[in-house]
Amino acid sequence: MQIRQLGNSGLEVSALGLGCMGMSFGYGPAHDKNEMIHLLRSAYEKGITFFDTAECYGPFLNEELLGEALAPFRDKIVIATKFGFLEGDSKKGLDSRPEWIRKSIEGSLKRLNTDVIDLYYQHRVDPNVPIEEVAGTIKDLIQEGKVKHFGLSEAGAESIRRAHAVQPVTALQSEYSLWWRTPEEEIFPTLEELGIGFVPFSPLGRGFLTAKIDENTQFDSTDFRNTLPRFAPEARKTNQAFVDLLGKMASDRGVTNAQIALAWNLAQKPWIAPIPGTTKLHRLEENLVALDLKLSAEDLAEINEAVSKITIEGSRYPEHLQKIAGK
């Protein structure tokens, strides 16, 4: 397995990581909880070292899971998870005051039975509580031995900036894909000045650069992506143009859509380590070729220039939710 260091901080991990949420929360029931139990030993056993989670995923069953499930090999593993959800639920709104923050990280110790959580981020900006107040209740949680790294999840280039000056900033974590290639333009700069790596989630479009899904796909009703515009089926079947020419180039190379997707993730800057979510171990075992797969200066540049001549269809986030975005 390849490692990279997520930005100056030290951090190690493995350059794909995996992304929990979806086998508790988000698209759809919870899975068998012995089911995913098996997929994330397999993971480690495949070489993954670097398991993303959150205690509003559920709340709390996916953390309850991995902690169950990475028991047997916690301390060769990296376990990142989040705060800054009101009771750690995400319906009921933003809280990263300290005291809630204090509240978060014992429950999230205990359902991931660990003393120390590696990698901690505040899940979004609260624009309630200044963000030096969050850097430095995370300092002051670091010197306890509780939390090893700071991260911030879809922080604007400013509030890192504020929080890294308190606290030195180990990862963001943000969506980023060929489809949503935003990050691109303030925020790496940011990063790299400032030394702070990047976790890509949603690498695969939430599963639409897949080519697994089209205008007629049908989610179930407690699937999040019925929320979203750019899911819409309309928005579907124009952004279908986008998928097919992912597949024409995957095809081109031997290789799925995924693979080509994960490999231009990879490809971008040295300190990107995407977290790609799955509930199917074949589908890990597809991810996983992708680090094997070079895309040449000229591979990158053709498809930097067929994608820019697509536009892509919707929205990323509701309306109410893009205030929550990117701050």
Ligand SMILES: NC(=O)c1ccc[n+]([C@@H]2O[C@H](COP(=O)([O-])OP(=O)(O)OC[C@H]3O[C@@H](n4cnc5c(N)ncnc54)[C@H](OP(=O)(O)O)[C@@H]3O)[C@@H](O)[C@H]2O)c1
Contents of the next structure:
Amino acid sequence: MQIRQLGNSGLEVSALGLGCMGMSFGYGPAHDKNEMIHLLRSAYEKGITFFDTAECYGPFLNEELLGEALAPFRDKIVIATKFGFLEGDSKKGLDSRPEWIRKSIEGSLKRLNTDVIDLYYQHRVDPNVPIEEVAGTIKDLIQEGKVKHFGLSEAGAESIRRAHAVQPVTALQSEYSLWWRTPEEEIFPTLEELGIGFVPFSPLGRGFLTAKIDENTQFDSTDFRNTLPRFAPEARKTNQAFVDLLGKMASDRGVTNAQIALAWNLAQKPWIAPIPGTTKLHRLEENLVALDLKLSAEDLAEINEAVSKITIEGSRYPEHLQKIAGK
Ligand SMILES: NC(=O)c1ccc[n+]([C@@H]2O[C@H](COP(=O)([O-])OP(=O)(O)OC[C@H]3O[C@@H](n4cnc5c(N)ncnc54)[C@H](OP(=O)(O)O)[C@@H]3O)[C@@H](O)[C@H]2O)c1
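Can you swap the form predicted alone for the form predicted in complex with the ligand?
The next block holds the full complex; its first chain is the one shown before.
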């Protein structure tokens, strides 16, 4: 397994991590627990050492799942989790008050069956709590031995700088893929300057870039993608052009859409470790092949050139969530 360092922190992770959200939350009902335990343990056997969860995935179910599944090799892996929603529930709004963070971590430690969180992210910047207070609370938790590394998610450049001045930030986790490249503009230079690693979430465009979803796909009624403008059936129809183009480049190289999307992501910076999510072992295996797919400078230029000609239809979040997402 290839290993990457997240920025200057010294935190080493498998170059591809595993996004665990969809096992319990977001994309329809929670999957069978024993099957997910098998998947998580297989991921470790295949070399994945970087597992991503959050207290709000479920809420709480996903952390409990990881706590049980990863226990046999807990000291060999990096577990990343997140705080920052009221009572741990993303439907209830933000809460990064220090007293909530302190409560939150106790719950996460218990559910994750561990005495330290390797990477603890603020899930979204809370406009009601100065980021310095959040960073100061994490600094205390690091001193107390409950957290090893501090992370932010979907934070803007100014928040990153302010937080980093109080407690060095190890990683930023934000959406980044062939159909959401905004972080390249302001975020990447900031991370590079400060020596912070980057963990792209939804690197497969929440599944859309893989070509396994089209305008006729029916999501479960509880699937979060039903609420995303970019996934509205009309938008999917338009955005199909993008997936077709990716498909052409993938088939020319004898690989799959998912593999080219991940290889492209990995090729952008050496301090990037994407966390594609899947609930299926055969897809996990397919995704891992991306690590051996080296895109040349010409390949990358061709992809950039081709995708720059296609406009993506639909914003990535509905308006109320767009407000708290990174720009
Ligand atoms: N910080 C944040 O705010 C935030 C937000 C969203 C996500 N995340 C994290 O990032 C992780 C990954 O993001 P994501 O799950 O939203 O999106 P993603 O990784 O872009 O895509 C996941 C979707 O793609 C499908 N998939 C995976 N591999 C595939 C393949 N080879 N072929 C076809 N389909 C494939 C999965 O379905 P199957 O399960 O059926 O394979 C799933 O529906 C999450 O699990 C979560 O840990 C963080």
